[in-house]
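Read the single chain below, which is given as structure tokens and is the form predicted alone.
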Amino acid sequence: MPTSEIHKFYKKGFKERLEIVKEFASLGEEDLATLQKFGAMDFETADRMNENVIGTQQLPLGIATNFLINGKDYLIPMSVEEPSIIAAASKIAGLARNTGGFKAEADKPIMIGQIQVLGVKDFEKAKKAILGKKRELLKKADEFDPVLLKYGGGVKDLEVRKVESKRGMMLVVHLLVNVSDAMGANAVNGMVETIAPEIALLAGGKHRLFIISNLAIYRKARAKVVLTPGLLEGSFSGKCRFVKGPEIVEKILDVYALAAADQFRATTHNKGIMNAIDAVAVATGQDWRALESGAHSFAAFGKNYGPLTKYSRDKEGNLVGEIELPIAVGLVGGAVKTSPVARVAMKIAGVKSAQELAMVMACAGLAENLGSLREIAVRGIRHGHMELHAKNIAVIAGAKGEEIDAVANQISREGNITVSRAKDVLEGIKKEK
């Protein structure tokens, strides 16, 4: 029987890789012709990347149109394998050209480095040793990457904090750092790692963790949009009637009053925000696991969790959308340098800093959440989404070429968007032919 215990598996080569593969899991030629497409990224550029590498796994790159923010002109690409993402992303932006687009704003990039001391019998004294210090620990902090300094960067403050636990009261140490155009993750860690044994001998305890926090407090975007009711109104396929603006308007503070009021309807509010800007952190190169965690952890900072945007109606009935979450990302450093379609992903969204392309990601989110939010007062989130869907359904029944567009088009008109219904359209182009 195979077996999944494999020495030194990241010392073979690729072919070799690939044969062991192989022989575990029984694929085909086909299948190792498939993980052999490696399209925009050599093997030798993904081997670095990663470990034990053995193909690359591509999603399509799509581009969200029509976004201008802060009077701004953006295209801002997004790789996802959901085409109701930059759909509803683009449409939006679209109607919001119309009262001036998007205005967005963000903090400086100051990330948290944690260092957590254990033992301390006396916190305030501990404390009192500690902040005694702080100019002198800053130095020493800021001297393991004097990079940063030369780019405005470096070590800004410094707190302590106690945190009560199971297993006993902790002392845990802040490390406040602009890390500039960096996500910071290295430096954050390299500084606390740094002055984490003098903080302890100071603390009189012993330090044990060392490490940056994703819950970027000190580093949010925000982002804010307004729209006339007019610009919300049209027909939507499924409906028998025009919608009207003011009547869209109240719909969506109705949907939007559940996610502020309820966590399972939050989570998967806030999920829709994290569509886009996941999207635009995959095509990228950022770190979206960094982001989902310090979104959603933030959705809950110091009350219950709720939705990372909210909506309000004017006092002219404008509808009023508004985004606030941190945003850590980069601009060098990780995949943003290292993988060829992050770089020209950088090139197309044209952002000059870390801090603009956090603003062009919330901006992105708050769109898509409330084309999402559209769709879902008016007449359902699976219509739109099966709509844009369909040819992917195509695509399963086995169709190609010519026949995918075939397919999905009569499958949209039924509303019958299925596997099952498109296997039948398909086999009749086919008798047709």
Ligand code: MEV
Contents of the next structure:
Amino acid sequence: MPTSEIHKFYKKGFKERLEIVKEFASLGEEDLATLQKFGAMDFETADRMNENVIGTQQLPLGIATNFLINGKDYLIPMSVEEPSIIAAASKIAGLARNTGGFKAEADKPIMIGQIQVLGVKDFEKAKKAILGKKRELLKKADEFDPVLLKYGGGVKDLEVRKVESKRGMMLVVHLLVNVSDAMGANAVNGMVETIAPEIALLAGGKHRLFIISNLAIYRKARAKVVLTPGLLEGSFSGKCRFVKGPEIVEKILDVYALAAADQFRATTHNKGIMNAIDAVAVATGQDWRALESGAHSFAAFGKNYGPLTKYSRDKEGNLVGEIELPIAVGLVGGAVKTSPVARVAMKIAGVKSAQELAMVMACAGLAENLGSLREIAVRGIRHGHMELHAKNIAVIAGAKGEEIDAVANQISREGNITVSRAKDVLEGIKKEK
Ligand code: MEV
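Other form of same protein, the form predicted together with this ligand, not the form predicted alone:
After this comes the whole thing, all chains and molecules, with the earlier chain placed first.
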């Protein structure tokens, strides 16, 4: 059996790496050709961004349209393999334009860095000693990243917490850092590392871990959208035909109520939100794992796990949708500048600050979520998904050229998106010709 233990794989050239992987996984020449297609990213760039690079994994980069946020128009780049995400988000964004679009805001980009101190005998005394030296500690941490200060960022505050654990009481310091337009992990990690020994000394213990927290509770983004029932109503193929606005609002509130009351549903509800947020993150070169962990942790922060969006009906009967979650993203660092596609995606997003990007992502999450709820409240998610596949189904059934749209439209209208029905429809079209 071939082994995955390969000595100094990182030092090997591209071709050699490919050869090793080819042997290991019994790849064919076609597989190798696929791996060698680097698209917009050449090997050298990819190799700088990751370890042991042998190829690039490609995702389609799509654009969510129609977004009007705080009066500004946005095209939102999304890299993801699920077509309904862009479709749902664009649909809701289109409807929202009639009521002024989305209103959004984002907190200042404050991240938390943690320092863990063990063996502290007297917590209150240690806390007092640390807080007594707060100014000096903040200054020292700031010295780690003078560039951040130049861009209006820097250390803002320090908090001392007591955490009871299975291995006894721990003193935990939170350093609050304005990371400006960065995601912030590098700056924060460097700062907590710089002051950890002094913190431990002041606390009379020893420091262990010092690292950023991805639960970015001080860096949240919020967005809101109001839709009249008339905007939400419409024709749905499949089980239902035309569903009136007040009825759709009612149904959406029903499905939302389950998310608010039940963790099983809340998890899927939030998955829908993150469908869009992650897709923007991937397109623009963000750390989507940090966003995911922060979002789900926030969904259970100080309460039972719940939905990241909220829906209600206002006095006029309109549906009001709101979202709030931590969104730690950057315009500098990470893959943002190194990935050629991310650079272009960022240009498309047209954001001037990390806060603006966070607002755009919050709106994308809200729009995608509402688009999903509108579908699942009325006819289940399968129909909308299948409609997007109708053209593929038509092609599989043998349709060519103009026949593709004709067949796809008819099977979508009928809500019977199957290859066998597409074949029948195609035969009918051919006979008519
Ligand atoms: C599918 O990717 C996402 C949904 O399941 C979200 C939801 O159920 O709200 C449709």
